[in-house]
Amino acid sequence: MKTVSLGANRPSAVKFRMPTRDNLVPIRVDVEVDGQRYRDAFTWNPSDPDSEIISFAKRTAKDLKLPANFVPQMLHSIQGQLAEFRSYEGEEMQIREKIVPLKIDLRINNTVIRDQFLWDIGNLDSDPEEFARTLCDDLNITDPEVGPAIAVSIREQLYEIASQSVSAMREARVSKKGRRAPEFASNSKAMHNSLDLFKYFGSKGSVVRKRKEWYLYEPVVDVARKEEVGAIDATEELSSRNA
């Protein structure tokens, strides 16, 4: 088990923004035209101007060799997500010293990895794509795309705990009780996450772990067979499409 971002200075509530160092939002992108599917995980600076989008689409399209009617598709996903992203700014979140357990499941080309650990939401300095590049060079995980695709999902995971912040924040105020407002509401997917593991970690966010334990929280790296990974495609292609 690593425990990431310990001993930052923690104020108690902040305007809404990435609780990391670079706000850099997770952006998800599965498109389909004509039978031909696009499907891309990155982050983007939410300051950066819409026309960046614009050229960002229409590059991909091309060096893709995709369809023009992709561009439209692309654009209309990444600027919905920013869109939402962008809600929240100028909202408060609640930012307390809290330590919370994150997930790792991927897999990336013939690279499976599966991972948790502990991460504190209130260092804002921490940085996601900083800890991937470790991860995989401990691990000697030698696959370009598979650092950047760990920083994302950890993204998507701080994210969704800093907007339902947001949103409980909102729901306190609208019901005037006087009390202060939660940090997670009880409907997040990360909230479910954080209560499978506090079954292991416990309610306080425990750093230090007794060493006969360690090995529940070891990361596990398996390289997919050729044959396996066609699989996997096919299995999570199948998924994708009756979701």
Given for the second form:
Amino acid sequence: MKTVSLGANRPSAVKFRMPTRDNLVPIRVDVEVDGQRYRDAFTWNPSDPDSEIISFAKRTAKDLKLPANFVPQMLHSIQGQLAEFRSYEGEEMQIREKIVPLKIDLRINNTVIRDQFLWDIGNLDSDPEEFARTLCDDLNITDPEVGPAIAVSIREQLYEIASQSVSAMREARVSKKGRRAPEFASNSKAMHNSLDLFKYFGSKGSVVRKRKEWYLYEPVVDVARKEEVGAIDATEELSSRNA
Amino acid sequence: MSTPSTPTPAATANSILPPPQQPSAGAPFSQPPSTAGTVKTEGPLPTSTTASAATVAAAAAAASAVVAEELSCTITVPSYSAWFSYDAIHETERRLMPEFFEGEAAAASGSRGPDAYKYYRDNLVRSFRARPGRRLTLTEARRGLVGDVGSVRRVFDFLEEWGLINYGASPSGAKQGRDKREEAAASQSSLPVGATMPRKLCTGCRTVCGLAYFSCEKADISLCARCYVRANYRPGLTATDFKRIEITEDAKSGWTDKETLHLLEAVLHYGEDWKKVSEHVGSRSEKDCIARFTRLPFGEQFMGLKEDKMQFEIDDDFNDESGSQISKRLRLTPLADASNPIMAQIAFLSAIVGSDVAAAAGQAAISAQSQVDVNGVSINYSINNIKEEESCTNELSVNDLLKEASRNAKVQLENERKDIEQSLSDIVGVQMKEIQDKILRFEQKELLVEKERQQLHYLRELLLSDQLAVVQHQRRPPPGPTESKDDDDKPKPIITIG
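Show the other one: the form predicted in complex with its partner chain, since we just had the form predicted alone.
Now the complete complex, all chains and molecules, led by this one.
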């Protein structure tokens, strides 16, 4: 058994990538043309050739019977997100063992799911897809669209954290504090929500969660009725249009 | 609603019965049974299969009354996909979807790897089979699958191509779907990769390929030039896996086999008279005929009619007229890029036919030729004896033709061999000359170096003598007892410089 010393978190710098086993990018598309709205979220493999984006967009528009003027906007949106991902790609980011709480708060068709769990972003072998699949199976969720939505949501949060790490590294380089900068920067800046393992577990020495905290981490799945769904949809649309 | 009572007319496809034999617990849609055991009979027995299908369906329908009601029609799977089974991954799948099975993906699980492939495949097939009349769209399918859409799309396309998904299904409802399915089943379809179509469809962008296309051996994919350049192929392939195949403009103008046959006949009869040739062919202008003719694989060989006859006889030994080979030629990679037209022709034909048949035909040709020689000899003999000139001259002319043709062929072969030897010896001569020049130059350099060395030596000795002279001068001022020593020293510094 390996003993892990909790204090010695040596950050190592690696090339930017999603801190998961498969380097897949979460893409969210929200296009509105002539009163018709298309919203979607899926995972894209950035090593696929770019010509596939256009054929994917056309195919999706055809499958959903959307008019052809959706396609350029969809294309633009997807390409923009991919370009942003690629702009990070040459940079370096810090990877260290760090536990972050991730949240899921989604409503897909009739199903409402809320959950909160801890995730180690230093683990480059983590797999949000597997997590999503297992979660759906364990909670007996019948709607097959929930799984991908959860996976995309997790990926988005991980992507956010990874890109923050990249920008933190950039700033650290630019600043004049010298070699000590990375340590300070990571401790002080965007990583507010990370937990210091040592503080959290250290004194008690047990990794079992305290009973009174169980309710925080329990997933909640609700199947809303049709009328409720209609109401929620309407309110969401109004708020997003006004925003 | 629950019995497929109308027997599918002349159905050449196979049926799989959807109602499950075992109770399916908790599944959102009822699943077809694992098809490992179901019978996949071929076309020629349509009545028996449908009869058995009907009876089994009736029995199963009664048993499955509890299960969902939409599984009332049979699901058809084309015969070339009969290997499909929920329990296993077939060799075909491994071969055509290497991204999931090769390299690091083979060991992985999750979004790469065989588990992922099986998960996508099983889910796609199940969702299609739940509503078999309706066309399953990619968007609908991928929304229910956890994973990146690129991989899902590839599996989806693969399954659709092989008829495991959306086979005969149209988007406009179940009834039409059933009719179309019967039609599709009735028309015997060969491999769906567009092998027999005269037009090449690119698997990447689904457009007609232009002048040339690139074919990948590993994955049975053909791409148009644009897709190839843009690297619009799967991650598992590299640019080196693709070979370039020319489609000439005949594909655009669509020379049918009949027209090509007419063309060849006409050329045989009329030789170089292209006006008559184009008349014989019919709907083609002279220019078209000439262009087509020169593009045929053996076009350059048509130098004399005698040789033509010989060639055609040999061709008949192998298989049908070469005209019918044109369409197949489009699929073959051009082997034997030999300048020798005979060898190219033979290589091309043997590639079509296969090595065994080609070897057998070669044997037959050789024995036929030797017989011809024998006949020629015997006929010469008979000419000397019998004086019926007409019959003799006929035989003579035919056999003479053959003999001459074979002699010509041999002579040409000899010439070729001599040419090759000549050019080889030329090459060797040139190389030797190069080496000799190099040796000369090296010798000159050696001389120069030697001279320099000697100069250096001379200079060094001068320097040494100067140093000694200086030392002597320094020694001279101390007078007296050392002078005798100087006298001794003097002879020493004399250095002979040669």
